[in-house]
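One chain comes next, on its own, written out as structure tokens in the form predicted alone.
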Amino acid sequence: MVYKQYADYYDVVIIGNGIAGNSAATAIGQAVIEKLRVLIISEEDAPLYSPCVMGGYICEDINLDKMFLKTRTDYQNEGIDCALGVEINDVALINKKMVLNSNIVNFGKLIFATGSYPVLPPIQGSQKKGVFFLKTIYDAVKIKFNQARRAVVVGSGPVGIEVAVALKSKGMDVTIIEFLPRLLPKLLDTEAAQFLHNSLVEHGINILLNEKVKSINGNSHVTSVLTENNEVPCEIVVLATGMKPRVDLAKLCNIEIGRLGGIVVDKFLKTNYDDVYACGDCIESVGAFSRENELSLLWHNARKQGEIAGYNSIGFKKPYVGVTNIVAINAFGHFLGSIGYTASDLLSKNRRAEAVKITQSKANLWLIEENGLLV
């Protein structure tokens, strides 16, 4: 879905086409009586999509269509432009110019949605053939119609998790490796880690912890994954080795980068430029309850940095309060919620905490309480 043309001037330019991106255009069409134009960029020529679905369409739970969270023609019907497909050639911030398929675009605003891309981790043979992320929905694709029989799950964060169940659910033999002692380990204490472990043995996924990747094994394709302890055989590996920011565009333009490998951004969501802001998976922001940076690459966090960087570039001044971690996992229909931070977590910076066992049903949802608020 490529412009041909583009407009010599846009009032506001979002790159990313993400969850971030979209929430930030819509909050601008809402804002404003008077129409603003506004222009989408994205490397990936798909309209909006949950990600957070994958995992039900691999297992075929839901169908490809399902997936997706607009048209090509509602972005039309909202009024605004897309450039999907596209890779930005310059921009000069100063300016306030991009060159866009040899065409130049003015802007006025410019907000970096710009999203994260998948850790790869330094595994000899990570390279070959049956090896995947589960990032894009070309991913999801690609895993869905392998015709693997075995599949390992290298990490056990959310993806890790949803990628596994999902696999297994398809009739494969699963394995999960992680190289820290419990599953989930950066949202789940230990007691919540072993029902969410117990939960996925009993339905057949072979557990690994404590371990650490050797090498993936095979010619061209996978054969088999080595750890210190164990050869695992597999003709699929699905690297759930987490998310980086994608910042590689804003340290061209020298927008600041923080130490945790994020934009930087203020309460408005504002970076070191003028009329540039940064919203979802590529900044760092203040948590709402450690008041410390952090990066927080989860669906609900972009959805409202999104809106607040949309409103907050047109004029508008609303403050962000900060990232929560809030994750829900579906493990073979045994529900866990992990919202704020693991008590480790909170003990090691010096704050009292305390987890707060809540069952219901076949549900477990472990609340982190902090100077008496639940986060």
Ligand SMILES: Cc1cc2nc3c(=O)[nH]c(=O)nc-3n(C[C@H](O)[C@H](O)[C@H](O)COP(=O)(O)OP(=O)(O)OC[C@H]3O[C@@H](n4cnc5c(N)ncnc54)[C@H](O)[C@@H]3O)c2cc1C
The other form holds:
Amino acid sequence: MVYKQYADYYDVVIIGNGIAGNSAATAIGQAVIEKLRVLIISEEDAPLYSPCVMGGYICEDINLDKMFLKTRTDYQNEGIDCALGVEINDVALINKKMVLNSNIVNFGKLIFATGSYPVLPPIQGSQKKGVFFLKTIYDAVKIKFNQARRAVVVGSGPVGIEVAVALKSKGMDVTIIEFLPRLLPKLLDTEAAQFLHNSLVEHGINILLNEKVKSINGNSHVTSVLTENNEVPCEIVVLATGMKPRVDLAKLCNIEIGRLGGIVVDKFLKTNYDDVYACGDCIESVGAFSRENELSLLWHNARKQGEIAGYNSIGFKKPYVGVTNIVAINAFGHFLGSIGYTASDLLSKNRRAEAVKITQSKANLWLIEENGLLV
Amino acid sequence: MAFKILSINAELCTGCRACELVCSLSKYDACNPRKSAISIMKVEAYGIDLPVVCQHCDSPLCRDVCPVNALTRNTDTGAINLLSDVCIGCRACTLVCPYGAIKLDPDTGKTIKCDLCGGDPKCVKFCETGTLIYEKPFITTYQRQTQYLKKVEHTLLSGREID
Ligand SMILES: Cc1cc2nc3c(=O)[nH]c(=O)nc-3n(C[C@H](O)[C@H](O)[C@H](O)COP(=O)(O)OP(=O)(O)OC[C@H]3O[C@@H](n4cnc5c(N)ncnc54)[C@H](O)[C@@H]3O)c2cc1C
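Let's compare: the form predicted alone is above, so bring in the form predicted together with the named molecule.
Time for the whole complex; same chain goes first.
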């Protein structure tokens, strides 16, 4: 395929075709009357899709076209150029130039929306065939169309729970292995986690808590997962051990990276370079309630940040109020939501929080209180 | 350009629930309050009737959390509209709405929410008491000020010496 030639100059170049990058592009398009030239670059050769519904796709609740939120022609209609399937390895921030498929592209403003990538835990044998991550749509397709009967999911964050539920719904034997003493350790306190635990066990998912995976065994293909106390036979393993901001390119360009590993931005989402903004999973930003820097790695925050970075890149001055923790999970028709911080999280910061349970008809609600006040 | 807004004067609401019925009738061909985008919250013990309906927030959290972009702003009415064939019924929007103004359709599991009937809200048409008003913000403000004036009119005048 002959690649389309790019223009020599773009008012704004956005690196990353996730929700953050796309919200930025849309905001720019809506903010000004005169047409600005916008280019979106992504290493993945796919239009915008939603990773949040990949679980539904794997268990066939949702078909592939529902996952895509845009078609390639939608970009054209919005007047946005895109370079999909192109990885950027260097950007000259001082001269505002980059090389794109052996074309030189100049830009006025740059937005980093490079997202995140899965953490590879230090487990022996994680290169074997049958070991998957779940981040991109390609991962989802690979997981969906494997012929395995037994699966192990390592990690019980939201992605781990979603994959486990999806694979179980497909009829596989599923075991979740979690290092910490409860499921969804960052989102739920012990009592709430127990509810989820019971519901998953009721639907036939095996759960091993307090267990560290030591190695993934098998010749070239996985045959089992070994923990300190158990050996679980399986044909596939999904490593859902968390995501990290993807900042390799930003680091190379001397953009400041924070203590948590995300790009540092001010309240207008500008980096330490003028005319360079960042948004989405790749940044660390202030928590709306904690006022401390946090990594968010959530869809709605990425969207909002993208919008704000888009506006500010073209001269607006919209402040970003900060990230909020909101996660919704559907486990076999049991709907679960987590908002804000857990009591355990606050306790670890020496705050005297406790989770207070309220039961109303069919729903259970835990409010996190400190000295009798809702926090 | 300012859009018309749907405002609520809860003091006037008698809880007749005509709005719920006409809403579900026009959207789902059924007189079923569970399928209405507007709800009347009743607290019988105190005689409170509070209409609850989408406020079409400036920065809507429901739209932000929607994983499939099923909630979008209509540029003609300013409403946050639901594309119901895109909605997957994940309930994230119902979780975050600060007003509890988003419901689930008990039959399809999908979101039910107000779309201002494309700029001509039926609930307002059928509201006999004037609780629901659909006007440009400056008119709504003026109406509010007038109501306020009515309340304090007496006090204001009684301070004067008129013979
Ligand atoms: C399975 C799964 C389920 C999830 N479920 C939820 C959920 O229920 N709720 C929720 O809030 N969040 C959820 N998330 C998280 C949510 O998907 C992310 O927060 C969001 O997608 C982040 O968007 P982003 O645009 O910042 O980054 P990404 O979507 O990661 O996009 C980054 C883009 O940058 C490109 N890129 C990076 N570096 C380069 C480079 N050097 N050159 C070219 N291109 C580059 C990538 O190709 C990609 O297109 C889920 C995530 C996963 C994986």
